[in-house]
Amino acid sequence: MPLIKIHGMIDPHTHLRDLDWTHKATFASETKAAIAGGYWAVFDMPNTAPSTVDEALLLDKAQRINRSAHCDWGLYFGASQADNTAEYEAIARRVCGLKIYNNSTTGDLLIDSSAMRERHYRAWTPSKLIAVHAEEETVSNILELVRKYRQPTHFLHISSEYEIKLLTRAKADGLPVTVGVCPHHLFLCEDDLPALGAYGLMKPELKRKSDQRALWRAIRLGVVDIIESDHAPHTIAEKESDTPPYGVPGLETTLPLMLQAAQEGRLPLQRACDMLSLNVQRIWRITPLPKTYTLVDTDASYLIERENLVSKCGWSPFEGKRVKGKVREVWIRGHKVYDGETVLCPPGFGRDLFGLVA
């Protein structure tokens, strides 16, 4: 059984739900799913209900996840339309970063005013990165702010050839930017929508085959730094309703999909592993404690099936896809937390990685 060891997998782009959305998922259910997917830690986005846009809401959320999390965790603070920059000094050192939503998505955090975007860029500390939802021409607008303020900025879920061209040029110019891409944009495209229906709806939307090819080319050239899931569960009933929400789960399918891609020769195996672990650690300046790793059997082949998923939503846009690469064990801080079948650690085992909880 050819086992490989991946040290400290992190997904820096998850929507764990909970709070007013416990019917979709909970901190407990989704951190269990993270461990089953091979992850040591996950970072949760602020467009929850309620949104994480002031210190009181942030601390309440931190206390809740601290009681429930099976894996280690961090939280983003959300930039607000109402201008919450006065909060930044108190909370910046205790979160994994600031999230700015510059294009339409789930929640009420959209900031489409150039002046307000600049206000947030000017106020945020350069010691922590800004993570941005920016699509198409908005990427160019955000790059102007990066050029002006030299603020480290991570571009989340990049999905088009045009965006890749802009970011390739920005990196060549030495701007402090990093790039994340999601498996659903790498393995699915708009041609899959007739079969997927609402299960293929997410933000940014699935793109053309040419965009997909551009993403893979950018991975090979090193323009893309990390693979992030953008794990965003919704219930089956919601997805099959007349007004289905945007978002798909991904914590349990990201690693096997990337290992399958390595098996097919789309990228080197070590590069696939680094994009899920070392590169994320480097960008967020965080190092796993000793004996924090995932053991994966690269020869194990299986179908992605909903009955085997841990996430509370109980479905995947990749159902029926055969992958090669199965998580056999996960260890966190010297504790075996997954045996290939069952999550072994209790709720509350997960630690806050950035100091929100005393």
Ligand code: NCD
Contents of the next structure:
Amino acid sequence: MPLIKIHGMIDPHTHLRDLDWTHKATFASETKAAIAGGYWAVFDMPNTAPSTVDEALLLDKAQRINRSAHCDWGLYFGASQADNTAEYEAIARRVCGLKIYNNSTTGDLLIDSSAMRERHYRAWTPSKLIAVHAEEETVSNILELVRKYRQPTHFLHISSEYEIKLLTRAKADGLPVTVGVCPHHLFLCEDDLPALGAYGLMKPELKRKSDQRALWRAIRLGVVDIIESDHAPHTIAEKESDTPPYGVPGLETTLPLMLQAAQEGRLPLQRACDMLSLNVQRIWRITPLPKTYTLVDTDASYLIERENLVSKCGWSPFEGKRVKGKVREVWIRGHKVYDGETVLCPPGFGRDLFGLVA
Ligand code: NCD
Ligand code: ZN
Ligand code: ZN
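Having seen the form predicted alone, the form predicted together with ligand NCD:
Once more the chain from above appears, this time first in line as the rest of the complex follows.
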């Protein structure tokens, strides 16, 4: 059985929900799903209900997740339209980064005024990065701010050939930028929409085949730094409604999809593993923990099916896809937390990687 070992997998782009959105997902259910997907740690986005935009809300969220998390975790702080830059000094050291929503998506954190975006860029402390939701032309607007303020910036869920072109140039110019790509943009495209219906709706939306090819090319050229799931669970009832929300789950399908791609020769196996672990650790300056790793059987082939998923939402846009690569064991800090079938650690086992809770 060809087992490979991946040290310290981190997904820096997840929406674990909870707080007022426990009907979608809970900190407990989704950190369990993360472990089943092979992860050591996940970073949670601030577009929750309520949004994570002041110190009290951040600390309240931290207490809640601290009691429930199975895996290790970090929280983002959200830049708000109402200008919450006065909060930055108190919270910057204790979060994984600042998140700025520059195009519309789930939640109420959209900032479309360039003056307000600039205010956030000017005020943030460069010791932590800024993670941005920016699509198409908005990417170049944000790049202007990076050029001016030199704040390390991670571009989330990059999905088009045009965006890749802008970021390739920005990297060549030496700007402090990093690039994340999601499995749904790598393995699905607009041709899949008729079959997927609302289950194929997410922001950024599924693109053309030519965009997908540009993403794979950028992976091979090393322009893409990491693979992030953008795990964004919504209930089946919400997706079946007349106004389906944007977002798809991904914590349990990201690793097997990437391993499958490696075995098809679409990228080197080591690169696939690094983009899920080492590169994330490097960008977020996380010191890897000893005895914290994932064992994967790269020969085990299986179908992605909703019956086998741990995430509370209970569906996947990848249902019916065959993948090769099954998580056999997950270890965190010397504890076996997953045996290939069951998550073995209790809620509250997961630790905060950034010192929010004492
Ligand atoms: C995300 C969500 O539902 O929170 N949705 C999505 O379509 N990706 C928000 C986001 O990442 O933009
Ligand atoms: Zn987004
Ligand atoms: Zn997201």
